[in-house]
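Presented below, as structure tokens, is a lone chain in the form predicted on its own.
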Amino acid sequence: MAEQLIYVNGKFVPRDQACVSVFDHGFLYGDGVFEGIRAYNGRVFRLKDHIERFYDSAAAIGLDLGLSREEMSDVVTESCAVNDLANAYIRLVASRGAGDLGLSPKSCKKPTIVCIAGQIALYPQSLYDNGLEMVTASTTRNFVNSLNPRVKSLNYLNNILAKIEADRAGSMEALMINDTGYVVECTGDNIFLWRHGRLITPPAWMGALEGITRKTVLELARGMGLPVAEEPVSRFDVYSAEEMFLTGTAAELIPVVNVDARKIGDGKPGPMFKKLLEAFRERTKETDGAAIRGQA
């Protein structure tokens, strides 16, 4: 197997040489942004949407990425090409760059850009077949007015603390609640409910990331003529839903069958989940994604 090559600040280097400075503010303070992206069948899925969100996150924290959107897109596709990957999980990272030990970003003269193309598998196939059991985390989601979760920040400590709670409870995911007591998302995925004949997901303004898979599922559902709502979701809504599933770039769609020891629906992956998962996977086969050199 060929050695994995990582993009670091304009160069592709072997994995064991892919390094950043210990004075990088991404390392020191979590000062930066990232994207998780998928490639299917020689094309990068919804790359334009991911790049737009990447630049929106950077703008929200006042980070000048130093590359055009077209150049950044080329970084992603070329990262797949040099590693001969037609199907991949891609992590695009931008930090404030190397500076001094002070908090001020003024000492950081140039951002650090890293792109890693490889593989990831968050959940075993058995969970797609049988469903996921979850708990509600006591860790409150970041307040929208302090660090808006729409910023896909390198500072993921809020999510990590909730993930630790899930791990200790023997669960692979956890619901996260905002400061007003509403369900907003999980530690790494968006949430959907099928309840009383409607597909419901929490709105981004309440503290949910505007997920690209979430966006795709909403489009697919509307295209099927399903009633769709982006509205506040309580734990009552979760517990009384007929179906529940999560969405994310790495996970795609995965069903949830139990939350806080309460069975969701009949305790099995439901027909709406299966219908939307099939539609999503068909969507990834379409040829409108960004082509990878030598693959598409």
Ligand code: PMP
Given for the second form:
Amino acid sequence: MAEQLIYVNGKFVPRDQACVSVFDHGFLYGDGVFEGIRAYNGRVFRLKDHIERFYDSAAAIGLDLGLSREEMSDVVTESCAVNDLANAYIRLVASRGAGDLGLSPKSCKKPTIVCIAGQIALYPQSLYDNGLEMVTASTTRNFVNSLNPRVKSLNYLNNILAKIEADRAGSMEALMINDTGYVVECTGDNIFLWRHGRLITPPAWMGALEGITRKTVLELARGMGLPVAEEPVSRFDVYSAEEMFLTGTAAELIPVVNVDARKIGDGKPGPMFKKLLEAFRERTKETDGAAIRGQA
Ligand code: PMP
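Given the form predicted on its own above, what does the protein look like in the form predicted in complex with the ligand?
So here's everything in the complex, that chain up top.
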């Protein structure tokens, strides 16, 4: 197999030569933003939405990316094309760039832009068939007024601390609670409940990333005529839900069957989850995504 090529500041370089400075403030301070994107069948899924979120995150931290949205979109599609990928997981990263030691970004003259496109590592089928068991993390989700979780920032320590709790509990995910005690999301996925005939997900303003998979599921559910609500979710709502599932670019939709030793519904992936996963997979086959040169 040909060596993987990585986009670094305007050039594609072989993976073992893809380097950034140790003075990069992304490395020193986690000062930057990123995206996790997926390509299906020669097209990048909802690239426009990912680019929009990337620029929103950059705007929120006052980072000028130095490229137009069209140029940034081309970086993503070309990263797939040069690696001959029709299906891929793509990591787009922008950091404040190299500067002096010291927090101020004033010493960073230009951002570092990196794009890594590679094979997607799929989750085991058993997770989709049997569902996930998980716990609530004791680590509180970042306060909206500290580092808003809507910013997909390079500073993921809040999520990593909760992920360590998930690992310790033998689970791939943990539920995260905000400063007011409401459930907001997981360490790297959004959450949905099916409860008393409605599909419910916590609103982003309470402290959740506006997931692209979340947005797609909301659109699909509304299209099916299901009652949908973005409203505060407590652990009571979680424990008493009939169904629960997580959404994320890598995971797509994953059912949750047990939280904090409470069985969710009948402890098996439910019909709403199955219906929405099927609709989501159909949605990924649509040909409205950004075409990858030589693949679409
Ligand atoms: N929440 C967090 C904290 C995330 O990092 C992610 C992305 N991995 C998500 C939710 C899901 O977002 P998306 O559907 O855009 O992948």
